[in-house]
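Below you'll find only one chain, the form predicted on its own, shown as structure tokens.
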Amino acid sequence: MGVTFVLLAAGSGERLGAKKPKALLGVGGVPMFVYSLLQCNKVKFLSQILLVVPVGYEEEFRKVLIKYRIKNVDKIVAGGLRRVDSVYNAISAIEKSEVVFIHDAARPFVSSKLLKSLFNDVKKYSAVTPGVPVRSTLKSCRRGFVEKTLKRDGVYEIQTPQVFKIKLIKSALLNFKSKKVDFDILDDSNLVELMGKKVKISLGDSLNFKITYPDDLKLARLIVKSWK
């Protein structure tokens, strides 16, 4: 079974106040996108890895790969204006695969254990996403005031990598593109949901959080520091 791992590293890092792509920001002195690629080395089922980067930064990412002796990246693909465009570019660059993992470089602490678990699940289901049950109390608010307290039962915080049979995600992308909408999707499994298809929830990992705001970056750096 051909399996491709797509690492999305085309984010701008605007919410972090960064002057360069988010994936190039250091976490423990190492660009955050490197961590996911190192975990990919620990599994045997991946046949191809694609790295999606912002247009114009291809050479900068190549230099990082050389510096850290990362040899498992097969292709560097230019990202698009929106997430869905970046995913579309990546999927279009895949030639021979039955399964695709789509992961955010901004989640540097994905584990090889999670990768293996998701791979086992996608053998049974065509679309799988990791998620962790929501622990905090949730409230729906309007204009700064609580409207309603929501039940946590069955509510998950969704993570990546999300894994798909490639025929399904291709169809879902083409379905979305055909509508010619100007909004971005919330995540890749959202594309499948829009087709009326089911997405399997697989238990995620609380350490697999996304670096979006400055406090997230601080936490990530503290975690790496604790490893030393």
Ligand code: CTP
Second form
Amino acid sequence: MGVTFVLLAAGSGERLGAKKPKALLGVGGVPMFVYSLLQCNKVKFLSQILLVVPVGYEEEFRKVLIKYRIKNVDKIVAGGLRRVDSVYNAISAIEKSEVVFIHDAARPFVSSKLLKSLFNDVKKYSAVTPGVPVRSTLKSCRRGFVEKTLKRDGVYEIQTPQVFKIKLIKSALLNFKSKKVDFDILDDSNLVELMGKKVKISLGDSLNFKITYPDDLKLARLIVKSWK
Ligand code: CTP
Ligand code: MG
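Show the same protein again, this time as the form predicted together with this ligand rather than the form predicted on its own.
Starting with the chain above, the whole complex follows.
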């Protein structure tokens, strides 16, 4: 079975406020997108890896791959304006595959163990996402005051990689393109939900957090320091 891993690294990292695209920022002296590629090397079922980068940054990413002797990237694809556009470009660049993993480069601590368990799940279900039950109390707030306390039962914080049978994610992207959706699509399984299809939740891993704000980057750097 052909299995493609798409690593999304085409965001700018606006909320982080750095000068470089977020995926190129160093964590423990290594650009954060490299960590996921190293975990991919530990599994046997991937047949190709596509790296999606911001337009104009192809060479810079290529140089990092050479510097860190990363040889498992088969294709570098130019990203799009929104995350969903980057996903579309990547999916369009896949030739032969039955399954696709779509992962945020901003989650450098994905483990090969999680990749394996998601691969097992996608044999049974056509759309799988990792998630962890929320730990905190959730409240909706408006103008600086609490509006109400939300129910936490069955509420998950969703992660990547999300894994799909390629036919399903392709038709979900086409369905999305054909409709006027007036909200931001934040993850790929949402595209599948919009078609009324089921998405399987698989237990994620709290270390697999996303680097979004400067504090997340600080935490990631501390974690890598603790390994040494
Ligand atoms: N991403 C992408 N193409 C885009 C936007 C995002 O490939 N047009 C990728 C990012 O590189 C990241 C992942 O999607 O690995 C998750 O997105 P997010 O954390 O929002 O990253 P950014 O969009 O870069 O950050 P921000 O929203 O703060 O600008
Ligand atoms: Mg973003």
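Residues that one form lacks are left out of the comparison. Small disclaimer: the values here were computed from a predicted structure and weren't measured. Basically, rigid core = biggest C-alpha set you can superpose within 1.5 Å across the two forms. Positions refer to the first chain, counted from 1.
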item	value
Segments of at least three residues whose Cα atoms shift by 2 Å or more between these two forms, after superposing on the rigid core	180 to 184
